[in-house]
Structure formats: C-alpha cells, structure tokens
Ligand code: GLA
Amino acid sequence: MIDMLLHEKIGKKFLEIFNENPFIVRSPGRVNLIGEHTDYNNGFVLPAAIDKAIYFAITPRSDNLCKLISYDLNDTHEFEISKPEFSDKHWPNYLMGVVDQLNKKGFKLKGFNCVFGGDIPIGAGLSSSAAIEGGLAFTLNHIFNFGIDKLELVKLAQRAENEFVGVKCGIMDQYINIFGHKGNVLRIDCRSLEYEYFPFEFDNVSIVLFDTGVSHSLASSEYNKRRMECSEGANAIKKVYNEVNSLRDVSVEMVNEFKTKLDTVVFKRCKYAVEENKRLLDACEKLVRKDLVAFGNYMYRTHMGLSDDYEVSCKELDYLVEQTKDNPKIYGSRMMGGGFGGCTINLIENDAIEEVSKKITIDYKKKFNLDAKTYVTKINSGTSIIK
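Single chain coordinates (the form predicted alone):
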C-alpha cells in the first residue's frame, strides 16, 4: 500500500504542475546477497531487486525542452534535449546522463516533463542512482518507441553513470534494475553478461539491512588498490597457466599453489576473490534446494573473507555481523558493498525482526555512540510500468 500511495502522490504532483495524466514507471533499488568484489574480477554476483523504488511520472513534449522535478528534494532543473550539461546540483546528472547516451546513439528525442521520487534510502548502498538511470532509460525507450532491448538499456544506463556522472561503477546495479524478477535472485556472469534466475521464495524471511552510519574515507582509494592487487595476482598466475585472463579463470587449487610465490597481501586478495566465486556458485545450489541455513552460512563465510583476507571491513561492520550469530531466527549476515562502512545485509525471520533490531540498535549505540538504522526489504520485480 505504501508503494501505491507514493506513486499516486507523484502522479498527483505531476497533474498539478503539468495538467495532464502521466505515464508512471516503478524502478527498484537492489541488494546483493553474495558475490562482493567479484565483478571487476569477471566473476559472478547475486543481486535482487527490492520493494523500495524510484517512481517516474513522465509525458513527452512537442518541443525540445526537458523539465525535471525532484519530488523528494522539491527542486527543478530544465535543459535542452540536445544539450545536457553537467550540473553542480548533481541529482539532475543521473537523468541527463541517460539523455546524453541516447543522443550519442543517434536516437531522435523530443523534450519531456518528469516528476520523480522514491523511498530508497540515500547512502545505504541500495543503488538509488541505478534506479534513476535504469528507470529513465526504460521509460524514454517506451514512450518514444525506440525498441532498445533490455541488455542495451542496461549498458546505456551504466555508461550514463560512467561517462556523464563520472562514477566508474560495474554493471550489476543497472542489470538487476532492468532484469529483476519477484521471488528470484539473479546470478550474473560479469564476464559473458549471461544470467540465470534462482528462486528466493521464503515468505517468513525478510532481507534486513543494518546501517553502520559510518563512511570511512579509505573506501575509494582502497577499492582501487584491491583492483590492482587482484590484477597483479592474476598476471602472475597467467605466466604459469596461459588460459588465465582474470581471477575468474583461477580455481581454489590453483590459487593455493601460489601461496609462497605471490606477495602475502596479493595472495590473500586473490584467495578471497577465487573462494568467493566458488561460494556463490555453491550458494545458488543451496537455494535450489531451499536450504536457507546453508545459504546463510556462506554469507557468514563471505564476511569473514572480506574482513580477514580482503580487509575491506571495519570494526562497526564486524560488530553488527557478530551480534547476529547464534540466533536461530537469523540465517546469515555479512557486510554489503565496497566496505569501510555502509550496511550489513541479514536474512531474518519476520517475527524476530522487531526484537533483533531493537537489541542491535541499543547495543550498537552503547558500543559506538552511533545510531544503526534498520531497513526491512523484500525481493520484488525489476523496472516496470505501473500506469
């Protein structure tokens, strides 16, 4: 009902401003259940679209003007369709980046009116940016009948963020935004871009995020460092195994051969990435068998790897994961995202969420004098037309 009220409010706002009934699209945020820091190693990821989303109310115009209205920020931005220019306000750039990509591809765009807003928490790692990019790309493709297929929409939305916004993100966020299915997680092969759905239909369990409320400044520099360390390891292994082009091509047995041949830190990074790929593939098999206990154990092992071998966790994340252990109502927990802050992702039985959240909030406040926000989500469909 909350979703319905929100999209109705946005539609009503559009009607008040532009005096016409808009086309309305829902574009979701996402979580990643397992498969962290595997994307740039050409590995697998396992995201899901969620029930928190951005909603677009849009109509085409007869001229070349674009009017953007952020419902949440109560702010507006206008630009000529052929001349999207980077804005210091930042939020319009995620939308103009999509227009920029369509222009580059030679699509004949007219102007449009757009009101958008949503309930994806900003800064919680649920990828509101990809929801904006994927949602607008999907909507413009539909109202202007461009006939762009789903995978091209994904790539276009990713390039919008890479080239116009200036964030060198991978393809996962835009991919799950367009391809998400209710009741399923999506295994994406980051090398071939092939995908497969796996059932995640546990009615008594929700995906709960605990937000550390911290963002350590190490995140971006250490992210780049990890990429270089993985690349260094893969190149060394390739000298012995010609078929290796990235850590995706390396087995657990192969990486262990290099324990004494690689720099100690580089070995730990490679070991984590190779083991995480295997964990993800094994975890998918557990989902097919509806074995959530085994799946959750893989999440805990992923966190251990991210903390000990990949060293991208922090004391706040480690503490939140530690608090979930030995509770039969909690199946799994791990840090989610780049690291050094952000959220943990947890699988918790619905009837225990309130009690668990309350305890964690109190204990976390005592330990760090910080408020740990709680976000409860369910798996939902990818970007789709509401009206």
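Numbering follows the first chain given and starts at 1. Since we're looking at a predicted model, the values are computed, not measured. Here the rigid core means the biggest group of C-alpha atoms that line up within 1.5 Å when the two forms are laid on top of each other. First, how it differs from the form predicted together with the named molecule.
- Gly233: CA moves 2 Å or more between these two forms after rigid-core fitting.
- The two forms, fitted on the rigid core, differ between these two forms by 2 Å or more at the CA of Lys315.
- Once the rigid core is used as the reference frame, the Cα position of Glu85 differs between these two forms by less than 2 Å.
Having seen the form predicted alone, the form predicted together with the named molecule:
We keep it simple here and write out only the one chain, dropping partners and molecules.
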C-alpha cells in the first residue's frame, strides 16, 4: 500500500468521524536563525517557517457546538462556541484561545468540527503552539469569510497565547507562521511590524536542529522575568534619553553608559538585547553576500550572549553548541527560541551531517544519558490551504 501523507491521514480520520470532506490547512513550525529574545524588545528577528507542520481538517457546523479532536493524543474536547473555558487538559486552550479572541472582536462564529495533528515535536522550541493558534485563526477566517488581513491574524493568534493560554510571548512565532515564505528567512522589524525576505537556500548547507530532549520547568517564569528586566532597563534609560521607548531605541554606546547606573543583572540583559539587534543587522549583510562563515560566527556570538549575559541557556544546550566548534564543515550553532532546553540550530555542510549527528548523539548520550534527536529542516511556506 502507498504510504499516506500525514495530512491525508488526518483528512481520512475526519471523513470517518464526520462523514464529510473537510478543508485541509497546513500550519508550519519555525526556526529562528538569529535575533533571540528581541521580539518583545521591539527589535529584529530572522525566522523561517519549516517543513514540519500541524494539519487542520475543518468544516463549519450549523449549530453552536465545537468538536475538537487531537489526532496525536487521540482525545476529544467539546465546547459551546460562545463559551470557551480554560481546560486543565491544556491542549484545547490553544484552539479555544483563538475562538475567544474572535468572539471578543465581535465576529459571528458558528460551531465547527476539527481534527488536527502534525509532526512538530512538542517542547522542542519549534513553536507548535503558534502553529495551532495561527493555523486555526487562518482556517476560521477562511471558512467563515471574515476577511481579516494577515497581520491582524498574527496579532489575534498572539493574543490567544498571551491572554487565554497565559504565556506572555512576543510576536515572532505567530508572525512567521502566517507570513513564512518558501526558501526565505524573514527579517521582521517587531517595532514597525514590517518585514523583508532574504533568500536562504544553499546547495551544500542545511539547517540542522539538535534536540536536547529536555525542557526545563524554568522556561516560562524566567521568560517573563527577562521581559521585566528589559523593560526596567529601558525605563531607566528613558529617564536620560526621553526618545527611548524600548531597548530597540538604544544603541550599544548608549547602553554601555549605563553599566554602573543599572543593576548588574538588568545591565547584562539590556546589553545582550541591544547587541543582538546589531548582530542581526550585521549578519543579514553577510547573508546577502552569501558569506555563511561570517554569518555562522554571529550565531556563535549570539549563543555566548544568551548563555553568559541573558542566562537562558542550560548545560545541555551549551554542550551541544560546544561540540560543533572547530569543525570547518559547521558554520554556526546556537541555542534557539526561549531557552532552558529545546533545540540548537546549526548550519552544516550536507556531506558532514550524518557523521556529525552520529558523533554528537553518542557523546550526548555518554554525557547526559539522554537521546539527542537530529532534524534536518527545509524552509517552507507559511500557513496555507492544501485542499
């Protein structure tokens, strides 16, 4: 028998349960090349949508009931469209959060049937949650003909996460989920919310992720703490430089003036965020010149900043990055996403991937008694209709 694609399996499941043919939407996970913890500081990020995704099979109903079925967990959740209520099961909240936002905006929703599932590893920092939120917002907008534009969908999906799920994330993950473009990274300016595409396709080099397999519980409390430390720093700088509204408006020279005026920890956070913005802009120039060696060096520097100054790395991430150094076939490596676990992102020459992956997996197992997974990713388009 021919192997069915994941979205076909999800469509088939939908047909078996609801006895009708659904719309099928693909909603991708993401990587981020450089520009970490800069989005909520109004800075720049450089993400791309990837070939791992969540697939939605959906049809509208004529009543007000919503039936959600998680294909991967083999679990169901039902709710009244006007009354999405926080669930201890957790997974329905990413979907109900979107319904909640549409209700709040006054859109007249009917009920719907939905089967969803995918191959974005959970807890690996590839933004499966934004894929669920962005994907559902996109699909409901389509089937109910709301005419919401792409940027509004992004903001709505982000608010679903901030307000309903309760995670104070920035805008990067939802933005790239909707705006992703095959073969390109997006430089998003999180202050103006404008973006620019940069081709990122190389014959001999791939984006490879090494998954630590850990996701330390510190992640969300420390994330919120970093946000507060950055805004404390920006407020203090604003007292001297009134034009400063966020760390985005602060230059490297300016932040250094505050070395002894800010609390030591707050200074380190601010210094990292300000340097990271500059690093990203410099790295993009290298990208335009196809200079991956220089680009990769910026990735290593980002990792150093995240580990030493921003303090969101962990021993497993640091180890994986360390193992890539001194290999001329590896251009860059750093932790990716919020931190405290998840994946490192690496640029590796294709003919070296297998050997590097094998060695890293064996060494990592010896060191931590954990299995590191390897994902070789391709840059794909943002959320789109398949059928």
